[in-house]
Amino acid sequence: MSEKIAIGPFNPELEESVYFKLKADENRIVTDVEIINGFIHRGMEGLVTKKNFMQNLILTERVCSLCSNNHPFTYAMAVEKISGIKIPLRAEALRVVADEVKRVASDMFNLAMLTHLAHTHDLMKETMNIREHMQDLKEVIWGNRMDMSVNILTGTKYDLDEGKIEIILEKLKIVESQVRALQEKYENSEAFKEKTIGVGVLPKEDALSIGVTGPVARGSGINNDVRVIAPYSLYAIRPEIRPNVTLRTEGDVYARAMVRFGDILEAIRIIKDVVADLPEGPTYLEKRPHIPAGEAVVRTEAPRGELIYYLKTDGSQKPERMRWKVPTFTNWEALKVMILGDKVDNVTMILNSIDPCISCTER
């Protein structure tokens, strides 16, 4: 007998609205999925088009609170490739630290989330306080502890001193050290596995042919790591300090998991060799770029996957155009294929799994 069953669009273990509707056979294992979305709309590609180059700054990073600086930092980026600007190397080295470091809270966020639906709170608890001197050397560094400010059109607004430097390696090595041990304790936690290996599997054939990316990418074995396949920023000038790419062939919501320690861990490597070899020079060009009338896309390699961006301009001192595409779109139809045939209880589960960010795909 098929039973029918909603979850969400608000409920206490969604971080965000979405509505799924179900259908369930007599053992509540999933028989159909139709995923409802749209709560969260908030009109943002009409917005940047009605403010100046510099005011998108700002907005683009209001798009997402997670991977705030993915966002201005892609952006900036598609207004220079039009303009014809190349920042300095300094500055190209600022933007990835402060990238990396949030990817580290971004990622390290999903799992503590991934550990309270598992209802394994003690690793929940751990994988927070960790977490948390990530949040305290954003606002040592940079003044807060989501929204960092890092880019300007030209550079980046912020710079590392000798002192500054010192603090970052200090909590880096505080970090990089609770990281490996909280990453054995999810290997030999007995009820962590049980509630995530064999659940949410995506096939690597049904990856490839929904085109997922990311972590979800990586996690079925499939390497398209922006920073690795399509290099850009500093990555593409220092070719060391790309990440080694962690890749599992399961699937499954475990799988996706260590995927996120291994990319936190690259990301402070990165963060350790940038930081160790700093180039000289200014933070950004002092003349005001002109923006002429032109179409650029850019990609970069956001916590959750390829963060695409398309910008139009007319040369006036607003876009044209402004569209973007973010990891969890892309992601989204995956789940279909992940919650198909699982359990029901395992649903909000499996969507955490792919880190979703509903404000980032409905902005």
Contents of the next structure:
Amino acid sequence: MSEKIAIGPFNPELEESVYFKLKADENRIVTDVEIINGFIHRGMEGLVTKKNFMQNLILTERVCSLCSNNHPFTYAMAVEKISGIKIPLRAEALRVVADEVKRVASDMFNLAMLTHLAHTHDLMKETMNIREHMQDLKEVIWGNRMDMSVNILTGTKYDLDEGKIEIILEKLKIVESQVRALQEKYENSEAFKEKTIGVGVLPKEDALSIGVTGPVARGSGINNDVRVIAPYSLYAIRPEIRPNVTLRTEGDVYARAMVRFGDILEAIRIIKDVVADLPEGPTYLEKRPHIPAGEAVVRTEAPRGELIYYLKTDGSQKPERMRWKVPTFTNWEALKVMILGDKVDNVTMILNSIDPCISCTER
Amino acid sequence: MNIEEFNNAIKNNIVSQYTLHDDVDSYGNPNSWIKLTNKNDIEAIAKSVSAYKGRCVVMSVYRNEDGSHMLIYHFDIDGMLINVEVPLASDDKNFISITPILPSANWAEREAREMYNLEPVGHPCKDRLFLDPSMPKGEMAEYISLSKAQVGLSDTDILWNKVNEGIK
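Rather than the form predicted on its own that you just supplied, could I have the structure of the form predicted in complex with its partner chain?
Following is the full complex, with the preceding chain placed first.
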């Protein structure tokens, strides 16, 4: 005897709008998975060709909230490549600081959701409380808790002075010690481990074949962190700030959570290193860029993995074609491997473990 | 792994002429471009990417003024980005799916089907990806934007031609 189970698209157990059709056997083991998307598709790739290059800085920041900084960052890199522009070193550093701050906040949000779904609510509350320091930091430095408006074409629109650097370092001191203590609690929580260890396994061979990136790849033993394999911005200029990535081989929900802890601690280290030796100079080029006909492919490491932008221009004020691939786009297919053969009760946990971003996927 | 090694791996398996442009990005990372003249040669390239344990990062598509399409597959092998241009003729809506060789191309090829009404022949999945089945395929070319219809185009036939296309 088998049963059919529908989850989503709008379900209290599900954080995002996606629809799962599952088939399960009498032991409530999933025997078939179907994923249906398309509930919030916004046609943004069409829309960006109707906006000029400046307007698209604002639009790309609104593709997604949690990795909102990565989109304009990567988009700006693509425009700058076509224009043949080298932005000031200080701007490269400032872009990296903002991006790593977002990474900490994003990864912590995913961990909080994971502990919520594991019904370990003390851990969830503590994770969110620590994350709140990063939200405060964003508000103080950039004036907003999500969209930071850091990037402009040819540099950054924000700068750091000694006072702001002191605020950043003070916050990071608190967050770092709290994150280390929190990680120990996760590692020692029997309730959390019971719900995550051996759950939603993605073997390395499948991870390679599907082409997953980010913490999902690293949880299955694959390091394709763009900051390491194809370093950009300050990661290319100063090799010492590149992350020492956390790799796990288990490929389960627990491994992916621990990889995110590694990412968070490395992000904190990177921010501290960069602000301790912030290059002098301007934060942007005064001259507006001339954007000739051309094409560029650039990529960055967002909190969920590789973000790639393809930009084609024709010499006008608008992109002829702009295309981007977000990490979740390829990570979705991995869910089928993770969910198949696992318990129905684990499905939402497994879904959360890829840190799915539907607003990114359904541009 | 470098682009010369990859070129040696593909050159005997590619039937038609192609060009290879070895490039680096602004930060010195290899970012090469291969331009195919025969769309079917993408299969040989996909096999080589697979042999090197590479992946299809994504595929970009754009429509040329004459109605033909260009597919650009973006592959990654150990951090080296290889962009492969696959031209389709204006009356050609089919291309060989490489998803059976590189499953990482799965969603990208399905999205080309939905957005540009191109058919990845041999793709293992026929399901829609994003758009409701009631919406026609080829969404990116289907409608005329309000801005295009309103701004500076009132003395052209662009809107009328678009409507006529629909009537045909």
